[in-house]
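For reference, the chain that follows is the form predicted alone, supplied as structure tokens.
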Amino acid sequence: MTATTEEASATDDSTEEAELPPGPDGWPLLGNTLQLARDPVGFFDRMASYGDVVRYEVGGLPFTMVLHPAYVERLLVTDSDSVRKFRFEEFGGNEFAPDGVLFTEGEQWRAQRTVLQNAFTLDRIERYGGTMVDVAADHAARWGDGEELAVNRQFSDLTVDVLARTLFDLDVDGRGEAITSVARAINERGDPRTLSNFFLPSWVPTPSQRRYDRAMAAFEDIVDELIEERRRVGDLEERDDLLSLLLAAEEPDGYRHSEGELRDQLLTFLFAGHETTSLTLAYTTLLLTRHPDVLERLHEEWDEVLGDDDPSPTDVPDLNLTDRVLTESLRLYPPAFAVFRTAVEDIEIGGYLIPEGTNVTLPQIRLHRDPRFYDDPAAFRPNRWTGGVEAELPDYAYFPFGGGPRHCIGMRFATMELKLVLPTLLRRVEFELLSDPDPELSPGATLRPADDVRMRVRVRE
């Protein structure tokens, strides 16, 4: 069933007469596991042929995919209490930062979110702007003219450095490799294309699980070192960074982070805070090498707005084409490619029943490319975001940062970073694409390219 917006907005409190949604046939025990493993991104497109609410089964667990913006809004906003975060350890996966804000629930989550929001106010983020630009300029200066780079890895190093110096007021000092290594290990374990990686429980010592265990142990050691270093320095109340805030903060109701929560918050932000931004830089750069006309117009905008200077937060509102380019990049390649939830009660949506305990998939990668909402959806067209298109687009036809009360807390930080780092880099260097211009995608914890995105760098005169 394909619903209109009006139909999708209608709800029925009763689930008694609702039936299970349609979906593909599967194998006994395996369900649709093999179909997902063969082509994870294409799997979302095939599910859409069954309608806007589709059931399937993976790894012995029931899933329902929701493919209409109004249904997504209902689950993330209107009736967000009817679902909880999907727990990957229940799927046989590794438990990652369970006491971090990404996975906590209820009062614990609300108390954490209140504390963390103080680190992401607009004025605080704007104070980080100069550091973001300085880090980007420093990394660009390290690249030799004619050097061949895996830009996805270079941008990962860069965004770790930004995160460490801004949110944590630290120099990673050679420890960045441990952070980027754990990101690769998490994605490898979460890649459904390799059945042994994705579906075997975490206690099975596969090569990928052993790599994950080693990377995570090194990562956790660094987090513990960073916390101890900051405690030794002291003067926590005088500092302006997230780590000091977490160590010093105590809410009026007496809530403060436990040792486990503190550690898991750093694990969460060091991973999620750099990974999604680095991927957006990689995909945006790749798209611009394929569309030199757009890159030329960007340089014209930067020359007009910035002159000979690097960008600053006060310039960001005037970088209109830069904003459209990044918006379009996030549409085509949302790093967090799907939101996963689990129903905590029976839910009726679109006339269909999602039984309690069913896992719910809300795939940005599919909705962002839905031809009902986007003309020529596979094309990179930054100017589609002009002429009031956003006002006409249904809410949640575009949601790269999630939505509702659990939307990405670092959204403003990430968008500021992207709008400052992109011109800082591309006014210093040019990139020649050496890899496949249409890379195979590897959806694990994030939407990574299956292979490194390789480019040759040229220093601009």
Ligand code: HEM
Given for the second form:
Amino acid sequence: MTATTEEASATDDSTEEAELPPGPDGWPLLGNTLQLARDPVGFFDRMASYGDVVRYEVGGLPFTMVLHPAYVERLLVTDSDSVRKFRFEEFGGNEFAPDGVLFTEGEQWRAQRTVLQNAFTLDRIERYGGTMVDVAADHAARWGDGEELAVNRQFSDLTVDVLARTLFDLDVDGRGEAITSVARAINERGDPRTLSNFFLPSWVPTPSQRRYDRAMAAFEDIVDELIEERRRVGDLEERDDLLSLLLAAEEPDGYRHSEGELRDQLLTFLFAGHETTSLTLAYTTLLLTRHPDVLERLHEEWDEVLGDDDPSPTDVPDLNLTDRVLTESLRLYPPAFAVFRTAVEDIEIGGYLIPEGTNVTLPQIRLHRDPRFYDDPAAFRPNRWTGGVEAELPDYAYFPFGGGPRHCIGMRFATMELKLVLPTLLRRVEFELLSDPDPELSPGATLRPADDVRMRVRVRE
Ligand code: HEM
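Please give the corresponding structure for the form predicted together with protoporphyrin IX containing FE (HEM), as opposed to the form predicted alone shown earlier.
Below is the entire complex, every chain and molecule, led by the chain shown above.
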């Protein structure tokens, strides 16, 4: 590992002459959108060839990409007030849950985050552990020996079930499909390979816009049903889930959500809480089919730590290789492939000017594969995460869960879920990969495989 902290300074002094950063030329209007559409992942590598601060344009909007960990830290942590969240509807698409915690700002965000945080304490997450394992065991039991599956879809169903039963204490039976299809429609609507996504407003009825509208209408109906069901059943103070917590919250010790906020909060959690975790399961199983030696060592770890039992939260601290495998999988395939912001004031960084109103891209997908910080960056090597490497690696050369005040609220939930679900599944079934071992990637709202990841299931004795 060659971690360099080198020249970049997190606190560049202002210079009167700060210039706009360099960047690729683009044709007027189409800007760099065509390049992004043709090869979305290669686009980030090409940007890096211009330096650590790079200007470009997509969908007629000005962007600047920052590619040094010190600059990422500055924008996410030390100077986080100089930016706000980027609003994707500026491309002309629909607003997604504007009153949910993913997109609110200022006091509204702070108050929401404070009340929501109560659902993510360590002891609550540990209490969810048993349900996470039960759901995974239940899903594995549905797969027949020799059956061919699109595992990305299976894992979406699984993570929606986990979310519904833990955070909402509800069964989504019969409604899971509406939730996972909205996630697909959101991604399709944000897929950079479809140029109309950047240039056409949401009232133009393109096929992807129509699918989005239909999926979203069904999703919103479900959210309303879930809220109504919980209100009808009552017992809010007795319950342990996020939905009851929101419905029961009272000033001054809580923050009463308006009906609109409540709805947007559910939309936010149903989307943000399942899609990312399910993608990590898909990429991790894909990597393990390509690296059977690592899978074998994982089984040794599970046999040693768990014996014949399923995992529980108390086993998690001993699952060291499992932790390294997931860390490495999130490095290579960060489901949130970039964090987006908009400058609310002029910012000078690395000697360059990012004018107020410019959108800023902090791409995990590129920083996680930067050869300045990772040896052989494209290789899947879980053991790179041993021997104090994390201490050497600059902060924010690895940030799958973002950072600073807006870091992922579900980070502990997701890591607990992944560490429990992976052994629960892989001790029951083996997967044989049938589709491309190096799948084409589509960075829409999340980093999805462009096509289904297909695997054949073998039930283990
Ligand atoms: C592997 C799984 C996950 C990954 C990689 C991931 C990644 C991220 C990232 C990078 C952010 C920061 C976005 C930004 O700064 O603009 C974020 C925020 C967020 N995540 Fe996650 N996430 C995961 C799982 C979850 C889960 C399980 C939940 C809920 C149960 C969740 C809920 C949220 C929410 C609500 C926010 C917004 C927080 C705020 O702005 O205050 N995420 N996530």
